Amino acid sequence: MKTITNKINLKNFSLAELQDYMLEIGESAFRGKQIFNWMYNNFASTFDEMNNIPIKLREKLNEIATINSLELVSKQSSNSTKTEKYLFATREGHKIESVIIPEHERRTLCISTQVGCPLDCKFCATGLMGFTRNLTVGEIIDQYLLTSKFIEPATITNIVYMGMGEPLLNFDATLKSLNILLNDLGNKIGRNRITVSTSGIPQKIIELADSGLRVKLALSLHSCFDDVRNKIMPINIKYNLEENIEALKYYAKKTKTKIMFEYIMLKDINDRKEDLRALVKLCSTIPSKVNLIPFNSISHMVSGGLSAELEPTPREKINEFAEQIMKKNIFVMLRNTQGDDIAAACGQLAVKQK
C-alpha cells in the first residue's frame, strides 16, 4: 500500500477557496489564479512547472500541498471504435477506470466518482466490486485533467458522470468538481455537455435541481415496474420509482431540461410488449428522452446469481422496441456498443481491488 501524505491538496479547491487558501499562507489571492490557471488550462503536474510563481512559493507549496490526486496506470484502446479506457490509482493504491468514446466531432469523457459501488446492480460490473469509498473532488476532477493530457490536440466535448459509482451518494464532491467545471473554468465545457447520471436518488435529485447548475440529467430507468426494478437495481426497494419520478418531474420543471431514460435491453426481463406500453406511458408524463443500450457482457466480474444469468434482447428486438416508442413522438438514442473488446463498455467498468 503506498504512503498517504497529510498535505493539502489544491485540486479540492474551488477558484475561490484556492484564493483564500493563498491569503491563508501569506501569498497574494492573486498567485491562487495563477496556480488555478496552471492546473486546468496547462495541466501542470508539479509546482515546480509553474514557472511565473515565484520560487520561494514553489518551495513552500511542495512542503505543504500537493496537486496530484491520481497516478496513470495504464491505457488501452480499442481496435475497433477507438475508445480508451484509462486505469488509474489513488494515493492508496485503489483503482478507478474512465473511459473516453470517440464520436464524429464529440469526445466524451465517463467519469467515475467512487471506488466500486455500493447499489449492486445486477447489469453492471461495477457493482459487483463492492464499495470502498467516495472519490475526492481532485479524484474526480483528475480523471478530466489526466486525460486531457493524453488526447491533446483533441479535446474533451462532453462529459458524463456515469463511470463507476453513485455520483449523487457522493453528492457534496460531485457538485463541487461541477462547479469548478462550469463556472471557475468559464464554460470551457457547457453545462449542456455535461450529464449526471443516477439510479434514482430522489432528494438529491431535488437538491441538484436546486443547486441552479442545470446539468443533464439521466435516470439508470432499466424498468418502469417496481417488481422487476426490485430485482435488478436493489436501491429500487428503498427509493422506488414512483418517489424518483416525482423527483425527476421537479428537476424538469425546475431546470427546464429533458429527462435521459437509460434503458439497458434485458432478454425477457424488460423487453416486453408491457415493458413498451409502460416505457411510453411514462415519457407522456415527463419532458424526456430515451436511450435504448445493448446489454454488455460482465463476465468478466460474474461468479454467479441473477447476473449471470442476464442476456442481451437481440438486436432486432431492440430496434423494433425504438421503433415503436418513435411512432409515439419520443426521441430514442439507439447506442451501439462500444470498447466492449477492452471492457470498457457501458456497465463494464470493474477493477477487483487487493
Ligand code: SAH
Second form
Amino acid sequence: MKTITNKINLKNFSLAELQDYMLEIGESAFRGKQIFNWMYNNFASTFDEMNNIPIKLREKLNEIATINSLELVSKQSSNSTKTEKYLFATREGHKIESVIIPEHERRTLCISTQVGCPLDCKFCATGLMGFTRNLTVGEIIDQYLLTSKFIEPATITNIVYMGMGEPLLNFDATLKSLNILLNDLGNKIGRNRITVSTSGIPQKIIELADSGLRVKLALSLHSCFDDVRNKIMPINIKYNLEENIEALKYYAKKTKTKIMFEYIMLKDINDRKEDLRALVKLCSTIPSKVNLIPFNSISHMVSGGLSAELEPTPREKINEFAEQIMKKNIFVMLRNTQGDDIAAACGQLAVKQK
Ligand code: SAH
Ligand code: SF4
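Please could you give me the other form, the form predicted together with the named molecule, since above is the form predicted on its own?
So here's everything in the complex, that chain up top.
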C-alpha cells in the first residue's frame, strides 16, 4: 500500500468549485479557469507546466494540492481489432481499467465507475471480482484525461459508462463527472455521445432524468422475464423489471431520448421464441433500440455455479434473432466482440488486486 497524502485533489472539483477554491486560498477566480484549462484542454499532469500561473502560486499549489488521481500502469492493444486497454492504479494501489474502441471516425472510451462491482451478475467478470470501493470524481475524470493525453492528437469522440462497476450505485460521482464533461468542458463531447449503462436502479434512473443532463441511457436487460433475470442478475430481486421499465419510460419521456436495451445472447436462457416475443413486445411500449451482445465467456474464471454453465448463443442464431427484431421495425445493433484477445471486451474487465 502506498502512503496517501492529504493534499486536496483539484480533479474532484467542478469548474465553479475550482474557482471558489482559488478565492478561498486568496487568489482570483480567474486562476481557477486557467488551471481548469490546463487540466482539461492541455491534459497537464503537474502544476509546474502551467506556465501562465505565477511561480509563487505554483509552489503554493504543489504544497497543498494535487491533480493526480490515477497512474497509468500499462496499455495493451488488440491484434485483431484496434481496441486498447488501459490499466490504471488509484493512489492506494487499486487497479481499474478503461478501454478505447476505435470504429471509423469514432473513438469510444469505456470508463469504470467502481473498483469491482457489488452486483454479482453471473455472466460478468467484474462481478466476480467483488466490490472494493466507489471511484472518486477525479478518478472517473482521469480515465478520460489520461487516455486523451495518450492518444493526442487524436481525440475521444464518445464516452460509455460501461467499464467496471455500476454507475448508478456511485451516483453522485457519476453525475458530477457527467456535469464536468458536458457543461464545464463546453460541448467538446455532446450529450448524445455519452451513454450511461445500468443494471437497473429505478430511483436513480429517475434522478438522472431529473438532472437535466439528457445523456443516453442503456439498460442491461438480458431477459424480459423476472425469474430468468433474478437468476443471472441478483439485483433484479430487489428492483424488478416492472419498476425499471416504469423508470425508463419516465426517462425516455423526460429526456426525449431512446432507451438502449443491452441484451447478451445466452444459449437456451434468453434466445428462445418466447424471449423474442417478449423483447419485441417490450420495445413496442417504450421508445427504444436493442443492442444484441455476443456473450464473452468467463467460464475460464470460475469453477462452478451458474457462471460456469453459461454459453454463448451460436452466431447464426444471433443473426436470426436480430432479423426477427428488425422485421418488427425495431432498431437493432449487433455488437462486435471488440478486443476479445486482450480481455478488453465488455464484461471481461477484471483485474487481480494484489
Ligand atoms: N454495471 C453496468 C455497466 C457496466 S457493464 C451495467 O451492468 O450495465 C457493461 C455492459 O457489459 C453491460 O451491458 C453488461 O451487461 C455487459 N457484459 C457484462 N458481462 C458480459 C460478458 N461476459 N459478455 C458480454 N457482455 C457483458
Ligand atoms: Fe456489475 Fe454491470 Fe457486471 Fe452486473 S454487469 S456485475 S452490474 S458491472
